[in-house]
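Given next, in structure tokens, is a single chain: the form predicted alone.
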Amino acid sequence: MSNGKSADTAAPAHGGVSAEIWKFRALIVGVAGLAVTLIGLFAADPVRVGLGTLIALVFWLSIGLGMWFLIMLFHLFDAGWGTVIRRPMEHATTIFPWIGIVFFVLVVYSLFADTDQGLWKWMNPDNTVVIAGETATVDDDLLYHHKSPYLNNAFFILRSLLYFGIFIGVATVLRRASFSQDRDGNGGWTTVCRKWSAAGIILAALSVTFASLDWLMTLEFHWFSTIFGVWFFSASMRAALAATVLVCLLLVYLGVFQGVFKRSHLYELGRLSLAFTVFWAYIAFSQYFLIWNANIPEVTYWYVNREHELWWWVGLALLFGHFFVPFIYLLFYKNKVQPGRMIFICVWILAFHLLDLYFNILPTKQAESGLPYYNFGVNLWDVAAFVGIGGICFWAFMQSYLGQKAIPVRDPRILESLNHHE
């Protein structure tokens, strides 16, 4: 077939620069922005230092996520149409190590940083917190010593390690079978991927679920959310397939998609896209509504503070940009077929996950200048932490990338994706 070479390429070259080159690039400026980034843990104010890292981490983790969540579903449900846009996931899941390794180096800065300067408040019995309009220490508070048996260093340091364990595990697995059927063309290989699916996205579900708990829910651990997990999964699959539809038509622009990755498939992620978007706002909505109806001063001061300064305007930016916008755009059938259209909106969605992360952690800590938090801003820390994890995630992708067939070339629903239409 006339798509088959660009199927079979491995490492195209496009503007006369190879791929090996991209992917030492993507290296370099990786570790410098880490560099930097480091330098500013030590040289800045490390909270707001440490926040934008942290800010950045679980950005392109949760683009990680939501990819691993659609191979799973992919292979659960025995989805066809998706085979051809499941291999560029599988490469993405390849970053979960790495971001690992900048996690516990933020979670090491927070059990030696000095009182105060760590990112979890609760990790020093000697950090400062606000109990009835007083001023008081961790080790005062009554509602941390209830909380302690689950919020202490150890249990979560053995939780993390679990949790990556459960995200690298599982999508190692899923990824080397695919990659062993593209060489043996064993069937066989796509039971083991849905046998391992089955158990994963159980996993997957709770792990993910208590890891935004742990991580992000649990830097201000006198607020609490039962609905936090949920809207983290949300978040992070809009995430996932806005990076995804960004991928696949870059390695069309590139050829290796050309005549692979068709109107259909974009078509069908532009529907989940607006599926997600709606359940997004559900979920986002669902918790807003029941902590202020509840009206309980331990939960509702969380979204207090997001009514002050330029926290409004980014609650308001939320509203607007990150559900209206996508919802009426995704709604026209030509803004889900045309390449285009859907660059737009999906470079938008990103944008506006970045800004919902600005606004779930950053107003979670006191500021250096003694202010009750931190203002939205974005400093040259984010960049440097952003660009940096970026490079890195874009490095990993390209090793895996560089070693394997484009598309699944192999798998028994290969045919069904490639003719699959509207």
Contents of the next structure:
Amino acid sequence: MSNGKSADTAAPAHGGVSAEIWKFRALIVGVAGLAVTLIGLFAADPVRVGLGTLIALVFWLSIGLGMWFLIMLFHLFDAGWGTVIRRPMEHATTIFPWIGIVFFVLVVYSLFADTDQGLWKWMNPDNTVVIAGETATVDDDLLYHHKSPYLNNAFFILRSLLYFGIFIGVATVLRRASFSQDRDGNGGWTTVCRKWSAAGIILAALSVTFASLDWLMTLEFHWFSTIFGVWFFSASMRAALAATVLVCLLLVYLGVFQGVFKRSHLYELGRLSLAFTVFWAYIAFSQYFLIWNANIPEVTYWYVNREHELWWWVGLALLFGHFFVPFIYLLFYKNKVQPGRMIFICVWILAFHLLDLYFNILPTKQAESGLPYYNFGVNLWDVAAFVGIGGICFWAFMQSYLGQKAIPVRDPRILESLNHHE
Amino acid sequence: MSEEKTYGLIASFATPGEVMHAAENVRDKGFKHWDVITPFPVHGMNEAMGLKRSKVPVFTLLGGATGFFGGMLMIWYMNAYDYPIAVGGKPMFSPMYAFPVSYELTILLAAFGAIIGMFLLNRLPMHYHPAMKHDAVDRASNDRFYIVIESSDPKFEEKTTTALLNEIGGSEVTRIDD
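Can I have the other form now, the form predicted in complex with its partner chain, not the form predicted alone?
Full complex below, order starting with the chain above.
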């Protein structure tokens, strides 16, 4: 059993001194990036910096959420092949509390911001809204008053706390159970994980859907789309699969996953990426198509605004770059099994996922004409927030990674996963 | 009996491991017209036999492309060319509303392409195969593994091929008549 042997050698010692250094560097980069972002929030246009931070935050969070879904899917379907891949995803779910802290800084900032300086305009009754081409305050907005039983500051904060409570709670239980199994080899932990996943997948579906509605869709609270939560889920799954491929191939490169993460695992991840590429396109198109077909001004303006200035080209870039290119590319067998080719398309997908978030989040602030206030663009504050939150995520990942075995060595399905075959 | 043409030689193996190594041997000897008969799929056999990836995806892609462009063309022809009707102030033709139908046709014809391609490439339906004449081949659906080398193979030569099959661990090497 050559595979079993390589798992044993890969399991105990990984990382070492250089990994500790990288963890420390990640923390420094993370704190520095967030400090620069915080300066930007007060020194530059706060709404632009805040939206840029929200984009970066949602980018990293979506990767963690997608992996969280995948972990639960593996447990629920008693999947054999994915057992070795599960461990890095479990480490990645440690990012939730840190993302939560950054998120609540944005919420607190928006609650106390001056008029028209917060992210969620409905939070302050004095903020300006554009209604049918005329400006008014939130307090004068009849639509807001109808939505206010749900969309008010106290309930928003309560819900956000609940979402993060679910993300952190369920992910922590699953992670701890998996780590405990490494130590005592008790097969019962697998059953524990399965039971928690059964409840967790429902909680995850609800919390991720409502979180995306609350945090992203209400940025422009006049607009509504019932498929928005599914769009966010599909986007998260694509980002998570792409990130999983990159992390696993990095671990192969470092020698930790050498002989553990094989061509057949890469092929499965590539196939899932193809499936979710089609799923994302199906959802994104459905949203556009239903709004286009119904042709009701209440909702069409959201897309009309996104035909303004550079946003038109961003929309087309998403259509071709986020769907057609990965779709055609991933249809080919060789592109799914050669590491170099998979790295290319995974970086590509992550880049367009980020662009997708810009497309959804940045044009939400409206000028007096009702058109987007901000044209598409990336500034240094965006980069600082992206690198800063990324650094914190990397640090959190390393924090968990360094204390544990590289793969779930005593999982009942580990041998099946190591011997996985196309 | 001797007038009948030889279809090929069949050899029997006891375990998947044996038949796999034997297949690697036959592959390395450069045989082209030969097959392995097993009661269940043996992982790694494709590589052991030196089989290339199936051509079925080409048929799937052709079917899918036909469905997509056929659907677009059909809707353009019906709604914008042959009998234009304005509906809901929409353009006579837009890929937007033509997309769902074209998408469904893509899937339908891609599936047809895959099935038809599979049948064509496997030369199905095939109601008769000379290997069925061999009495013991019933066990190929139970507990034995077989390698059949066809006489149509350029490298086939009854004596040496029989020797080869014996050498690589095959037992009960038998001639099959066409």
